Amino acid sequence: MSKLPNLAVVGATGAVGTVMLEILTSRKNVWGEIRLIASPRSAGKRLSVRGEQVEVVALSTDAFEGIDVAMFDVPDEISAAWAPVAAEAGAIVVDNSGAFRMDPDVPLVVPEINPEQTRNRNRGIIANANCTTLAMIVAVAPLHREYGLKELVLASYQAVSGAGQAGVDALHDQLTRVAGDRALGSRTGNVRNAVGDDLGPFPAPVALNVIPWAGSLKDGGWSSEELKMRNESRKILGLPDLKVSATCVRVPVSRGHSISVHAVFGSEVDAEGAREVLRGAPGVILVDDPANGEFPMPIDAVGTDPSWIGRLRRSLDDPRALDFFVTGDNLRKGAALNTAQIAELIAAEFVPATR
C-alpha cells in the first residue's frame, strides 16, 4: 500500500491558516502527517485538524523535513523567502502569496481551469492566484471556452477581510463607534469625526461608507488589486494580450469580495445560453432570480466554496457583452481552498492509479 504524503502547513495561526485546518477537516483525507508551521512565537501552540490536537513548529529549515506538500499561507516576503527552501528540501510548494505568481517558471492554478500546469512546476512552486481574481475566474473561464472571450471590465466590491484580522476590527470598532447616530453619513466630516484617527489598514473610514482603493500605488494611479486582476486574468486563461481594466473598491463587509463583470466575447451570446453553461460549471453555483430578489450576496456566500454568480445579462448596446455579478468568500475558494484544492492535484501523484 502507498504512503500517504506528508503536508506541511506554513502560517497555520493566521486567518487563512485557521480556514485551511477547517478545510482539511472537512474534505477527503489525502494526507499522512500534517504539520503546522508558524512563527517562532506561535511555536508550542495547539491546534485541532482532523479532530486531532497538533502543536506548532517553528519556520526553520528542519521544519521541512520529511515534507512531501508545503502550503504557505504567509505574507510575500516570507513565501520569498521561505518557499524556495521548503522546494529544496523537497517538498512541492503551493504558495498563497503574491510572491511568485507573475514568475514564468511558477504555475498559477485554478483546478477548475487549468489542473495541467500543475506538473510544469520547474521552481518546484505553484502559485495560488489572489482571491479577487479567484472569485471572477471562475465564472468567467467557461464563458470563454464557450463564446472566447476578448475584453474585461471589472469593478471590485472587497470585504475588509482581504486586509487580514487587522480589517475586520478596523470595520467592527468603527461600527461600534457610529452605531446610534443616525445623523452620521449626513454631513461632511461627521463619519470622519465619529470614527477618529484609528483607521487601521485603510486610509479612510470603512464604516458607512466604499473607499475606492486596495492594495499599494503603482504606476499610472493604479493600485496592485487592480493590476492583479489584469495579470492573473491573463496567465490563468493564457491569454497575454486579453484587455482588462480593473477598479477595486472596499466595502464595509466582513468576508467575501464581489466583482461587477462586463465581459466581451468574440461572437454573440445571450444570458440563456451564458445561464446553461454556468449552470454546468464546476465551482459556480448560479443565484439568478431578480424578480423575487434572489442575487449573488456575501452574506450568503460566506462560509461556501462556490463562486456564486447572478444578475447575468446581455449588453444593451453590445451583442458580444454579458454583464454580470459575482461574489466568493474570500478565505475559502479565494484562498485556503483554491491552495488545498492544488494540493490534493500534487497528493494524487504520490498514489499510483489501481487497474
Given for the second form:
Number of protein chains: 2
Amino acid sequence: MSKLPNLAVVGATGAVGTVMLEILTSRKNVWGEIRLIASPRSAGKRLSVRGEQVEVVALSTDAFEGIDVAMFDVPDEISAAWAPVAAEAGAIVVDNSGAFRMDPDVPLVVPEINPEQTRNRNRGIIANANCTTLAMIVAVAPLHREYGLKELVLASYQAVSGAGQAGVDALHDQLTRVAGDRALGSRTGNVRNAVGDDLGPFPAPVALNVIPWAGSLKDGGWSSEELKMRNESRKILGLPDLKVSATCVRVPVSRGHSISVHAVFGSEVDAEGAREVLRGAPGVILVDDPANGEFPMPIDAVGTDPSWIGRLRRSLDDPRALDFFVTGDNLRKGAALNTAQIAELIAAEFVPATR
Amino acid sequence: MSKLPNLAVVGATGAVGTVMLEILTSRKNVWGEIRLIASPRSAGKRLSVRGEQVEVVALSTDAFEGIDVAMFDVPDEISAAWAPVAAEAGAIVVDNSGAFRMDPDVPLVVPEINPEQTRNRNRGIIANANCTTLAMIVAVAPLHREYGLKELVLASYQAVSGAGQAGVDALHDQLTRVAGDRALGSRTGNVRNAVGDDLGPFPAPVALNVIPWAGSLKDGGWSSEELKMRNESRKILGLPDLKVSATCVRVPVSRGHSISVHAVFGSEVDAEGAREVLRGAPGVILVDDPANGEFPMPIDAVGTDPSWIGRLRRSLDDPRALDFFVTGDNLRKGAALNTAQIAELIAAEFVPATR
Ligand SMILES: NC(=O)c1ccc[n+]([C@@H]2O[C@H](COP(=O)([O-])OP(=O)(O)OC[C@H]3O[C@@H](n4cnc5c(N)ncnc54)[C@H](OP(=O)(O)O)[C@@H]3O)[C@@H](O)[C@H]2O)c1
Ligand SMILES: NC(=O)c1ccc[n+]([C@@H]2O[C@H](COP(=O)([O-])OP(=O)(O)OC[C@H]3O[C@@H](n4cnc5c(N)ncnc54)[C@H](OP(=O)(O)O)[C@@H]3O)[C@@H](O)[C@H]2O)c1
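Next up, the form predicted in complex with another copy of the chain, please; the one we just looked at was the form predicted on its own.
Following is the full complex, with the preceding chain placed first.
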C-alpha cells in the first residue's frame, strides 16, 4: 500500500462540509482523489477543494467505488443508513453524526487523547465526538492525566451554528429585527413580538435571549445534548464511572461553543501547576490574563484550531477542584478538524513505514 | 408612630432608580412623601412617581430632613460616603450597592428568606444582595430548608443592563453594526472589526459573543462578581461554610440574569419533591415543561417579579444533587423590587400593630 488513499466527503455542501473543504485545502495533502458527495439536490454543483473545482455526486453505493476513507458530515439518519454501506464497500468511515458514537464496536476518537483507538475497526466505522464535548475534553484530558478526574459540572454557551446554517440564518434574521431598539427587553413579550413566529431551528427567539435547551427530551428531564456530554466524556477518557452533570444552553453567538467547567480530581490541584500542564498540551491554547482582558471568547476562537482555555482558578472551598472556561470553534475542532485529524491518522497507515 | 413614613429614593434617575419609580407606582402605597434625589446634574428634573410629577433634588445632608427610609440606588462609592450621612440624619437606609453587604453590622436581606434580619440595624443600614445572587437564592433557599444545602456550582448568563444603561446602549450600538451579516464569526477578528473600539463598559465586544468576566480582578483569578455570589449566598443563608464555585459570564441579553445551578444537599433529593417545594415557595415561579418549550428565559422573565426556575433534574451520578436553571429580572428582583420589599417591611413598623 503505497498509493495515496482516496477520500470521500459525504455532506460536502453542509455547514461542516464547507469547513471541511477549507481544512482539506489548507492542511498537508495526504489524499489521492477527493470525491464530494451530497444529496441528489446538489449533484452537479461544483465546489472548490485544494484549489480545484470538483463536481458533487449524489450519494449512492457506487459513489464509494475506489474510496479508502469516507468522512460523513450528514444528519444522523443518513449516517445510520449509509455509513455501513460505505464500510461494506471497503471504505473506512469517519462519522461526524451522533449515530454511532455510543456503539461499543465503534471507537470515539479525539486524536490528542486516544489516537490508538482508530485501530479498533470492528465495524469499519470511527466516530467523532459532538462539538460541545470536543471543545471541553481536549482541555480536560491533560488535567485528568495529571490529577485523576472524578467529576465534571458543566454549563454550556452554544453558538447557533451548532444547529447548522439554519441556526445562523435565524439569529441574523432576528437580530435585524431587534438591533438598536433599546426599549426591547424592558417589558414582557417585546422580544417575542419583535422577532415574530419564525424561530428557525430553535424553540424560542435566540436574539437578546438564552435558551436552556439543545437537542431532544430524554428521561429525567435531561436533553440529548446534555447526555452526550456525559456519555461521550466517559467513553473518550475511558472513565465509565465519571460523574458528569451538564446543562446545555443556546446563546446568541454565531460560531464558537463555550463551556464553564468545574472539574473535581482525585488529588489536590494547584492553578499554576494546571496552567503548566495546559501550556504543554496538544490542541489547547492557554489564554488566561484577565487583568489584560485575556480570556477565551467565541469571537477570538472562531477560525482557529485549538480549544481556548482560561479563567483557571482553584476552587476556594475544595483543594481538589478547578474552575475554568473553554471556547472552541464548533465547526473546526468541534467537527471538521477532528474528523480530518482522524482521517489523517488512517491515511498514514497507507504510507510505507520507512517514509 | 401612626403617620405614613417618608421615603427618599437616592439615584432616582439611574437604571435601578427608574424601575424603582415604576415599582413604587404599581405596588400598594405605604409612603407619605416620596423624595427623589440624584446628582446635582439632575437637580430640577421632574420624574413621575405614583402618577405625580416630582422634582429631583441634589444629594446633600439637608436632603434627608424628615426622611424615615432612604433607598440608595447609586454607585458603591456614593453609597459608602452618603448612606452613613442619611443614617446619621435619622433615616433607615436600604442600600442597593456593594458597599455594605459584607459588613458584619449590616444585614443582607432577601424578604422571602431572612426578613427578621431587617431588625439588626446597628448601623441603621440594610443591604440588598447583588442581582445574580438574588435571582438564584430565592430558588435555592426553599430547597435548602428541605434538603440541607452543602455546595453550589454556578455559571451565570448575565444581561448587559447589569452594567447600567451604558451596558444596554453598548449592546444595541454593536448589534446595529453586526446584525444581518451572516459572514461575521466565520473568520477571526471580524466581530471585533465590525464592532470597532467603542466597547462601552465591557472588556470586549458583547454582540455575537460571551465574555467570561464581570467586575474586578481579585486573588486567585476570581472576579469580584464571582466572590459576591459565594459570600452573599453564605451570608443570606446563614451558612458560613457553604462550598460555592461561581463563574460569571456576560451575554448579549438586554435584561434578565440567568444562572445554571448544580446544588448538592446533605440528604437525597428527588426532582418531583423539589418541584413541589418550589411550587409553594414565595418569589418563585416553576416553569418546567421542556417538551412544550417551557423553561426559564430572559425574554419571558423580564418585567416580572419572581425568579423563574426550570430544567430541574436530579443528577444522574449523585442522588444528593439537583441541576436547574434560573432566570430573574436583574432590575426588578435583582435590585429595585427587593429594595422596595425591604423598605415595605420597615414601613410596616410605622403602622400601629392593630391595623
Ligand atoms: N454544526 C455543528 O456544529 C456540528 C458539529 C459536530 C457535528 N455535527 C454533525 O455533522 C453533521 C452535519 O451537520 P451540518 O451542521 O453540516 O448540517 P447541514 O448544514 O444541514 O448539512 C447537511 C449535509 O448533509 C447532506 N444531506 C442531507 N440529506 C442528505 C441525503 N438524503 N443524502 C445525502 N446527503 C444528504 C446535505 O446535502 P445537500 O446540501 O445536498 O442537502 C449537506 O451536505 C450532523 O450529523 C451534525 O450533527 C455538526
Ligand atoms: N443594574 C443592575 O442590574 C443592578 C442590580 C443590583 C444592584 N445594582 C446597584 O445599584 C446601584 C445603581 O445602579 P444603576 O445600574 O442604576 O446605575 P446607573 O444607571 O449608572 O445610575 C446611577 C445613579 O446614581 C446617581 N449618582 C451618580 N453619581 C452621583 C453623585 N455623585 N451624587 C448623587 N447621585 C449620583 C445617578 O444620578 P445622575 O443621573 O444625576 O447622574 C443615577 O441616578 C449600583 O450600586 C449598582 O451596583 C445594579
